[in-house]
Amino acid sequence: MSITVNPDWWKTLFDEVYLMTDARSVCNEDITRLEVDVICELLPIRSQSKILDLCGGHGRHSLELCARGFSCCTLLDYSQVLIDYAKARAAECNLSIEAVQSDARSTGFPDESFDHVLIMGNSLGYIKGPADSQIMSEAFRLLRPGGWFLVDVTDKSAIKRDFNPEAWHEINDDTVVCRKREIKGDTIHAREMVLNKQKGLIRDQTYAIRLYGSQTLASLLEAAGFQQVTVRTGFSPHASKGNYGFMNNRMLATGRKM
């Protein structure tokens, strides 16, 4: 049976349920730490470096990033859920992010207000039509001169490489997450079934996301308008083997506003 997507999927889905199906990846400071390496080896960031972290989900990056000494974080994401959750961990930790909730095709901010612009965890080919093209324009606008944009997804002949149709894991003794895919041409569509042993079903939601080749990416940000543009493939950040769905086997593209 074909798996049918509400086209609108992305815009509740990251929420409270995210945070534990996802805790794998999300939720782990080792895997945190070792993105934020890779973005402080790719791009020239200083201590006062203005840092747009967009989709930024509940700001893992951008905490850590401010607990290095990076005191110039901004966290953008459409879930209110996740920016309440990174205000939340802000105060607790006592570092200083702000948090904005918004859309990334348009985020509000003036132009030329950022040195460095990050998309990381895989937070492109939610929104069916121009919406990617839209969100690395809305990037390039918001670029000073001479600053640089990271966009981080994974890589798609790696996925169909290691497509598995079925995938489940427990996210403790208590909670398991089923996932059945299908792949349709450069789309993979998915449903997602969270299950608790008191609760039942927590969650029944079908999702799609584009897979993006390392041509197309490094296309789509020079269509935009950014120059010196590479993709590194081959980023694994998970040490042991296993189903990770979208966050492993991930291409970082790099480009800069001349």
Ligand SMILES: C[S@@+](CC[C@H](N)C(=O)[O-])C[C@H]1O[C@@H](n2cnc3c(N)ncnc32)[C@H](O)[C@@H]1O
Contents of the next structure:
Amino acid sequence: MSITVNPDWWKTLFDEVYLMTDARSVCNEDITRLEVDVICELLPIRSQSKILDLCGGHGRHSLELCARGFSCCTLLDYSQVLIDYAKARAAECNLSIEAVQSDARSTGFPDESFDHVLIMGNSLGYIKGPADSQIMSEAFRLLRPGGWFLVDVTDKSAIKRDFNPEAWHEINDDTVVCRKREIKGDTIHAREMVLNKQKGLIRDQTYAIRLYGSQTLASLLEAAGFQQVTVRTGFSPHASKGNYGFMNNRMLATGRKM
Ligand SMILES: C[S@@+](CC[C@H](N)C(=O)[O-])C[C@H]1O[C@@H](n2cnc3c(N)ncnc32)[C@H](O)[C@@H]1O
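In place of the form predicted alone, output the structure of the form predicted in complex with this ligand.
Complete assembly follows, chain above in first position.
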């Protein structure tokens, strides 16, 4: 069976159900802390640095950075549900971040607004066509000269090596997530079904994600104008070898706007 995908899938998938289906990666505070440790190792962030967490979802990296004293964090995401969640969490934790709903291809922020731009947690490859190049160019435009960009995506070679066409895991005693996957060239097509004992089928959605290798990722940054581009492979925040989809075996690429 071939998995067909609505090209606008990414506009609706990232909601309350996503926070359950991907909770093992995106709602695990130890993992977020580890990822923020890596951000702080790779980038020369100072307490007053202006940091943009682009495609930042429910703000876990911005909130952790803010909790560590990096007090000028801006979160941008397309999902209003996740932006509202981030704002509520910030208020609950008495942390101050700016949270904006917008499209990363065209954010509306003025040129050179930030010292650092981050795209964490495999947030590229969702939109067909030149979207990822547009996002890179937007990140470049938003950085001040001398500023650093960091992008974190899953590693195509690891996904192809460990490819698993079917996977499932329990979210809790009542809910299970089942995923079917197909590889078509450099794109993974997936169907995700979430079943709950009381409510029945609470999600049945397909999605497609283009994968990057280290060379194609480096070329994407260079084409946007970044210099000193370095790609590090083998970043696996999950300690066990379980099936974490796109959230293990990641590559971290950095580049600088000169
Ligand atoms: C897998 S989630 C990762 C979120 C976050 N970076 C993290 O690590 O928790 C991908 C996020 O990218 C966002 N996204 C994808 N394309 C986008 C776009 N064109 N503009 C803004 N946000 C986008 C989605 O809404 C989603 O929240």
